[in-house]
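Next up: a single chain in structure tokens, the form predicted on its own.
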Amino acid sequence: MPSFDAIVIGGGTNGLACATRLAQAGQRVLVIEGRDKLGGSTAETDPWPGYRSPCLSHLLTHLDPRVETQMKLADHGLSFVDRNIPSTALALDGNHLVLTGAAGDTISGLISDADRTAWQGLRKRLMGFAGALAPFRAMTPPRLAKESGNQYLKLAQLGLGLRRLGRDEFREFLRLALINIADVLEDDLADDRLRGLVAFDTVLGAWMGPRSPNSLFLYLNRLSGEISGKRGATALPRSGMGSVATAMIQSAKTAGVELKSGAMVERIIVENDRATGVALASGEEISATTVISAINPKTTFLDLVGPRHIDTGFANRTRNIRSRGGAAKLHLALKGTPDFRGANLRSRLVIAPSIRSVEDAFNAVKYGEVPTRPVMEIILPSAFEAGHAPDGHHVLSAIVQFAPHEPKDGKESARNAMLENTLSVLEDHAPGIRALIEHSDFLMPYDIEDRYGMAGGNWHHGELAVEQMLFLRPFPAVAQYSTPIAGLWLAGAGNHPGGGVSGAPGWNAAERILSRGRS
């Protein structure tokens, strides 16, 4: 039986980050990926002849600085078309609003002086809060228990960072942190386009609307991430998101990680209450001192470990992890250039006309229904650089919200209705775009679950919500990456600090494993 120091299940960004960090520390590491391609949601596909399309992720909003620098991703080919893409809030009358710079520090377009000034003040305040919280992303969440290995020095630094906000701002942080984003925006701003854009960004990928309690905290989480030292930025890698996966794969290989794709793990071998390896669907068994799961916690415990190795309470807590996916993914191959009423196609296009439009789209999925007017984020990689589509053609990628993960009218009917409603909204904002469509691919949350193994179709391997974040992610007993089964660890987006193509959960888990080995 082949033997390794560590086996990492899942070859997405977190699995690759975790494996590389362990290999850099001298461990012999194997990454096992069930799909034919490594890279998880960052991998790219060639869905139609001549077209190259992202899978799920199509932009970067988080890339952990430790992952970027210590994996030397730039040396392995990662570069950017733009490290700070503008965001365009599309308007039906062509009066678009464009936010440029980190978290929109500059606004262009017709907007009142009062709103322009108010946004600068609100943005500065929220960026300050996010900056104070940012160090938490690179640490193990604390646990309220003896000998829990809490990183007290880092916790003290985090507390000091919050206190440095000043007394008045710290009070404001405490007041705002757990309220909804809609109330904050309506208190400070009047422009519906700006309100809608920020509301959409807040709940992107989440199962909540802008009026849901605690939604502001998700916006702070978004702003706390950084790319190449720029907090609140949105970046597009050169040659598409697949180049992130490619750079991480090359880094892992350079560190000595062995990679195995197209190999499905059937179960985690547990002997005498300790994980000792994995058994593949092919029948092959591979042993290891440490087994690390970078896939979602539900699949890890309920399917790969199995109920007989965990107690009933733990199994029930695992089943109760909320993993409702609310985002659909649209890919279009276009035989011409769409016109979004004069909007710059070299930007991130957002259709979310108001807070109400985002909330209405979410209200529908609460009842398993398809929203009449979904909201969405659109990117055309082919507008930024060649190589994504034939000359004169384009690839359009959109994250569409909200989509029911358990539609009451059936999956096929819901998919058809969701696609039709999405194309209708697109046609309103880019007249004639339907006539340009050569090919289309539309994934509902249940399609995403089937294709990528994400429970409930949730991109974060568990909903991002205050009650499932920080030391509560995915639940307290496994929030510090370790599990009740000796030798078994978690390193996926289902753990702190959550989803996004950052590699932070994987890197944090590796650091935790190594620190336990040194203690």
Given for the second form:
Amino acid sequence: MPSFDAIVIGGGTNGLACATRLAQAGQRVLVIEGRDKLGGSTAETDPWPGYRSPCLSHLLTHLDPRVETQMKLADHGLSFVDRNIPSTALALDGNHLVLTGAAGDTISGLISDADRTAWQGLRKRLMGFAGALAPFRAMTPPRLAKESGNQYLKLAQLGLGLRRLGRDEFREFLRLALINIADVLEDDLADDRLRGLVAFDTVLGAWMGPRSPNSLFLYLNRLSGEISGKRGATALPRSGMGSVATAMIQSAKTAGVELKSGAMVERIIVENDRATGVALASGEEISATTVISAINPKTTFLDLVGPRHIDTGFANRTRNIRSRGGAAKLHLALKGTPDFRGANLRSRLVIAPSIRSVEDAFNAVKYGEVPTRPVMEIILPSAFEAGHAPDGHHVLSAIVQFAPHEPKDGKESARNAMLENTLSVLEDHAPGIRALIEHSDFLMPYDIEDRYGMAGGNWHHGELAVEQMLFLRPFPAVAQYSTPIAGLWLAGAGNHPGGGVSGAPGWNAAERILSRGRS
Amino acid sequence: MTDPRLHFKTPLRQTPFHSRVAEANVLNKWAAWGGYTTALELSDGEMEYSAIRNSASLYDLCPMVKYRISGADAGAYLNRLTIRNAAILAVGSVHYTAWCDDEGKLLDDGTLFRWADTEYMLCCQERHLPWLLDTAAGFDVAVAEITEEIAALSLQGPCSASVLNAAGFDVKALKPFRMARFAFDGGELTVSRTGFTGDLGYELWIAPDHAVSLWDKLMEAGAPWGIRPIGTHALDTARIEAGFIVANADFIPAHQALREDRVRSPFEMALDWMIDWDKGHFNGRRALVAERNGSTSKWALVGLDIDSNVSTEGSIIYHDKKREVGHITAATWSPATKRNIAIAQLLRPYHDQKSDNLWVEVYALRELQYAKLMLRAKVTPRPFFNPARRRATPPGNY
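The structure above corresponds to the form predicted on its own; please provide the structure of the form predicted together with its partner chain.
Shown next: the complete complex, the earlier chain at its head.
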């Protein structure tokens, strides 16, 4: 049986980040990926001849700075078309609002001076809070239990950072931390387009509406991300999201990580209450001193480890990780250039005309229904650079919300209805776009679950919500990356500061594994 | 069928033996137990206790909660649930067992009956269906509560074997913790040589519609031996003499405890002898390994022998009359041993190294006035009463 210091299950960004960090520390590491392509949700596909399309994620907001620099991603080919692509809040009358710079530094378009000023104030304040929270992303969440290996110095720095906001701002932070975004937007802003855009960005990928309690925290989480030292970034990698995967794979290889794709792990081998390796679907068994799961925590414990090796309460807690997916993914191959009423296609196009539109779209999925007017974020990679579609053609990638993960009228009918409603909204904003469609591909949350192993089709491998973030992610007993089973660790987006494409949970886990090894 | 909305009119259910117990209950002393009306004392508590130790006693056991666990993984499931090895329990056998939560704290204890290769019955004091069902995820097993499907009677006392034989059930060859089946009244009677008295005795399991005829049969056959229906008070005296513990009397099930320091591990309730460390993982194992390796148990369960004849139930125990070191969970004057006995929880190490200077503070009610007593207590082995007839096979011909 081949043997490694560490086996990482799952070759997504977190798996690759974790493996590379361990290999850089001298460990012999194997990454096992079930799909044919490494890179997880950042991998690309060639669904139709002549077109390239992102699989799932199509923009980068949270690339961990340690991952970016220490994996030397730039040297391995990662560069950006733009680290802050503009956001266009689409309006049906063509009166769009365009936000440019980090997290909407400047606004162009017709908007009142009052709103312009108010937005600057709100943005600055929220960026300040997000900045104070950002260092937390690069550390293992603390625990109250004895001997938890808390990083007290870093925690003190974090606390100091929050105090440094000043008395009034700290009080504002406490007021806003657990509030819903809709209340704040309605307090501060009057413009529906701007409110709609921020409300949409807040709940992107989440299973909550802008009026859901604590939703503002998700916006802070979004703003706490950075790309190449730029906070509040919305970056489009050059030649597509796939280049993130490619660069990480190259970096892992350079560090000496062995990569094995197309090999499904069927079981984590537990002997004498210790994880000693993995068994593949092929029957092959590979042993390792450390087994690290960078896939979904539910799948890890309930399927790969299995209930016989875990306690009933722990299994219940795992089963109860909330992981409802509310986002659908649309890919279109277009045989011409769509016209979103004059909007700049080299921007992130958001259809979310008001807070109400986002909340209404969410209301439907609460009852397993398809919203009549879904809201969405659209990217046309082919508008930014050549190589994504044949000349004169375009490829459109959209995250459409909200889609029911458990539709009451059945999966097929929900998919058809959701696609129809989505195209109908698109047609309203870009008349004639339906006639341009050459191919289409539409993934509902349950399709995403089937294809990418995300429980419930939730993009973040567990809903992002205050009660499942930080030291509560995915739940307290495993929030520090270690598990009750000796030798088994978690390193996926289901752990802090997971969600999204960042590599941070993987990197944090590797640091924890290394420091625990030393201690 | 009665309207389920009228359930409040009968807050307590009646057991299948109720008509007979009610007839015998001339003192009319009733109490609620697990949702049923049960008798505390029928006609004379001392005579009822005496029947347990000197002739034969009949006790209505129906409120004990029973679960059927069946399926190909039944053994593996019970090994994950309980601390003892259920897979090696022979078909037709019974063992005492206990189960814990993730933190290794006791949820309950009970008896496990293996009816067939893939079928068990778990019998316990408290209800646990959600926990049992949650534990079943991932196992090929069906768990069902069958408390109402089985009427249970406890026939205990030195003459109990003779009574059964006279009733036509030959149990001479039946060893302790084994089961036998007999045809009865057109149905099937299961007899297990188990009980809660520490004496020779049997428990009888039958479908509810045969319950009354079984009762009548045993009362008739047992008449020459002075068989007597008994209430819970008499049984409680006998169980304390036998050193047995009861959930919610001697320990709080972890799922019911509100105060975090009230929960107890098997080590702390002297049940660690049952733990099978080699059978693979079971609920709470990791916590129990840590407790064992770190010697972090805080409490110990002990038997106490106390000066005087005043019952010490619920009393606080002091070391050197000053330092509070534990409390008594069950106590009685023991007629069989003529001692004042108690089951107690003591902080370690007052259960052994520092057990030489223990005192029990008792407030004895004497004609409307409490007298405060400090009584000397000595740690003593359990069971307090352990007659050889309990284990003899064939049983003595009393």
